[in-house]
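Given next, in structure tokens, is a single chain: the form predicted alone.
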Amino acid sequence: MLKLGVLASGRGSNFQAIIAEIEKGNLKASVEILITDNPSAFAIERAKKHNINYIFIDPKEFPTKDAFFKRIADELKVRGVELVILAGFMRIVRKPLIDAFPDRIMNIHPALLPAFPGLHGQRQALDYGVKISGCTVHFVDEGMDTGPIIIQASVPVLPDDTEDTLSERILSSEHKIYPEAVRLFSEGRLEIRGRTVRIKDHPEIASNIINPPCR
């Protein structure tokens, strides 16, 4: 059973998701520690419900950004952790937790990298007009939202779409593409050449596993 680790700074709707298909018995993983930066975050709700244990790691307390990651990397390490989930997690990842789980951290952008990377993706695709858009799932590396793209789901932009309604529909998407990306790793069916990510045995999924119909 994979050991999965969760970082996460607000309300961790993709940790839920998560949660659910392994509690459904589709994923074959547990989450042995969620871990925030914000004692606030509804995720820590999430966790509770759920019986999972969970941490609030102040990076206030530490004086540079890599001790911080440092911190959670030693955490993470002393429970076996296999792979990091970032759900929510508002900080870009410094390289002692990327050293510490090298491709093994994945990530959810709300957009079809590279595409509008960073903040407010949702907005960034409106304001750019394009007709489609949607999500991705990637590795992290030490750049913004750059890592290896593992799978992809298309959602159409329409005409009358505001940033919360793309939103709400994308979130949806992320909610199926996310425990799909973890329940491939578990089974070892990812393969990483280059910037590719290869899925054996099925690579005709790699690419695009949701596209819904446009009104």
Ligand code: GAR
Contents of the next structure:
Amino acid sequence: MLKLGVLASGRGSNFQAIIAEIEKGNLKASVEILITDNPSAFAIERAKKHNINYIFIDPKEFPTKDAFFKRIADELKVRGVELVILAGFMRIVRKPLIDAFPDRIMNIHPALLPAFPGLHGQRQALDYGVKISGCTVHFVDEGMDTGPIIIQASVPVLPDDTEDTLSERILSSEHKIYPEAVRLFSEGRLEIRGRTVRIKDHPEIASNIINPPCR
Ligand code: GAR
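Having gone through the form predicted alone, I am curious about the other one (the form predicted together with this ligand); can you provide its structure?
After this comes the whole thing, all chains and molecules, with the earlier chain placed first.
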């Protein structure tokens, strides 16, 4: 049973998607702790509803960003967390957390990286005028959305899309690929070779791309 620690700053719908797969029995994992940097994050309500422990860690109480991330790492370690899930955690992770969990931190990003990193990936895609965007699950390194890519899903950008409609379409793919990436990790099937993540025994996504049906 893989022990997860989830970091979220807001709504937590990706957190919910992972909880759902665990509860359905599709993912052999347990969420040991939700850590948030936002005391009004809706993710907290989800944790309460599913009897998951949560803590709010206030970044303002720490002299440096590194000290804040060291505290997060300590809270995860003390609970035996094996994989850290960033689920809408709106901060760049610093070295003390990365060093505590090497190749053990995942993030979801609402664009096809390396396109449109950082904030508002969906708006960036619309502003650029791309016809296809999507989402990416990747391991976290010290850069912003730069770590090795695990799974991506493509999503069409439609002519009348607004930021909201595109975000919603991308989000439904996020909810599929994030639990899938965690499941592959839990089964020991992800192998990092340089920048490339190989998925063992997974012919249907050998290219690391899942293409959900267009709507
Ligand atoms: C998701 O769309 C996620 O991809 C994005 O924030 C949203 C969180 O939603 N993350 C980033 O933009 C990170 N750069 P959620 O709280 O409902 O899971």
